[in-house]
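One chain follows as structure tokens, the form predicted on its own.
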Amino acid sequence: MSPTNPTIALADGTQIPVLALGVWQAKDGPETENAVRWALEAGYRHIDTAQAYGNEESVGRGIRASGVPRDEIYVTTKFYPESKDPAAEAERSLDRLGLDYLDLYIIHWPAGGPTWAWPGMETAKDKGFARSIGVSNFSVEELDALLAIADQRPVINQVQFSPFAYRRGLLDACTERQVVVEAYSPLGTGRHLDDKKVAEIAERVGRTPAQVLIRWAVQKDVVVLPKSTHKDRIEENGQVFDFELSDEDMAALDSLDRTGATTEARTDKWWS
């Protein structure tokens, strides 16, 4: 495990680097590359991006401008679950990438029920499109419908998590099940940046903002995808291995939760 881009182990086998660069709502083109090559040469070696998102070519280009080799870097998309089948669309979203395998396919939201699209996952794997599979916004009791009936676990559950949205429940159950979280919207989107206990720490601390909130989510050892598209947030963001937040800091950020460590993974689910 390097100081710098620190990994966690996966139940089948594999790592996954601790910090990644999220592009969701980032534009197609110049934006995303720029982004995605900005955050390679700053050192983070995980890009996690979605066929919903509308810049897998984007993220390809920026991959490759950044000149970092490809088995250095750790690629995430997600399957749109209003399509049907995983494994093609992982195919498809190689052809935009321009790469020959994901480092991880996750299903992006359980539309239609946690279990059809599975099967297909399963076959992107099979085939060597993706090195591990996984899934996204799925509550304990979606993880386990699927778990019942997979015959490869997923080996990660991507969900908003923060101080502010401290799914304990949810975490503590995918601990359990050896199943990883991966934080989405660790800032907020930037709402929490503003939150005078976090600004307080922050400043006792000698950080950012931003900083003690992507911490806090290292600490509780999930992948963690601060998103920004701006070259010195980005670098920011990725300076967040040389510190460590106290127990009492910890403790501090765990009570801003506003979700009374719910086992869900989301209260407005918009695919039902």
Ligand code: A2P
The other form holds:
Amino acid sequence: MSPTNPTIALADGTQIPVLALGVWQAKDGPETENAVRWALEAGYRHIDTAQAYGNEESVGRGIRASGVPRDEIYVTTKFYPESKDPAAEAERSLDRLGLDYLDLYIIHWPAGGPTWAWPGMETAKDKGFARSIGVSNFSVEELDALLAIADQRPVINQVQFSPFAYRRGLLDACTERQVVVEAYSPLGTGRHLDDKKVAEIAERVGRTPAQVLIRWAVQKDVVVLPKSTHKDRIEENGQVFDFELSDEDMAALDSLDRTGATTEARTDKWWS
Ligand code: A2P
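Now that we've seen the form predicted on its own, could you pull up the form predicted together with the ligand?
All chains and molecules follow, beginning with the one already shown.
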């Protein structure tokens, strides 16, 4: 994948690889460790985990087992917002991962409101625990509340994003605010792979439904985090930089949106 493994520039001057392996719901132990190693062997250079996933130690083992140098890999974890102290929790994540810095540290969801954790996130960055800081599951309203108090601006908002959860209002507002969107559940946790329209486009372009959904996200200029624990699927999901979807196919996929171009990150705010 290498020469075609693109990055996006973030507002803080760093670069983030467009394709990441997501490890939500990957079990701690060999399942996560192997998935991370296979992804890095297949050319992925970005791994996305979280304190809440309980698999950071396995992510660290997978990274070391791959033999890929640390400085070639982009590692994200997320602050579990039922904890109190983002900087202290970042240091604990680093211990579990066996790393001495995170590339990206984001608030997992706006539990208790969008602003209280931000000074601690800024401290995590100032102390060198994380090179970039951002958020996840923030609506435009929550992002604006945060921007109003931030000394250092969030550079990422990671949200559920796919043709079926297009959230165009949120994407456009993030872009205006120089916040890059990351797409989690780009395959709808597997549900969208059987959609007729997706299957028809995949068949016509000679690709798989997963590749079509991931490519759609790439062409929206977002970072995309497909999850798999299977070697063949991890490899398949990485083969998305050697073809392009036409404007017609992109428009057909756009029309699958069920969010009404929302500016919200979630309909079910499980934390409130
Ligand atoms: P598994 O981990 O068993 O391979 P999302 O990225 O939207 O969260 O979707 C992840 C789900 O989709 C997981 O259940 C994963 O299963 C499945 N999946 C990931 N990639 C593929 C693929 N290329 N083909 C079929 N299923 C896939």
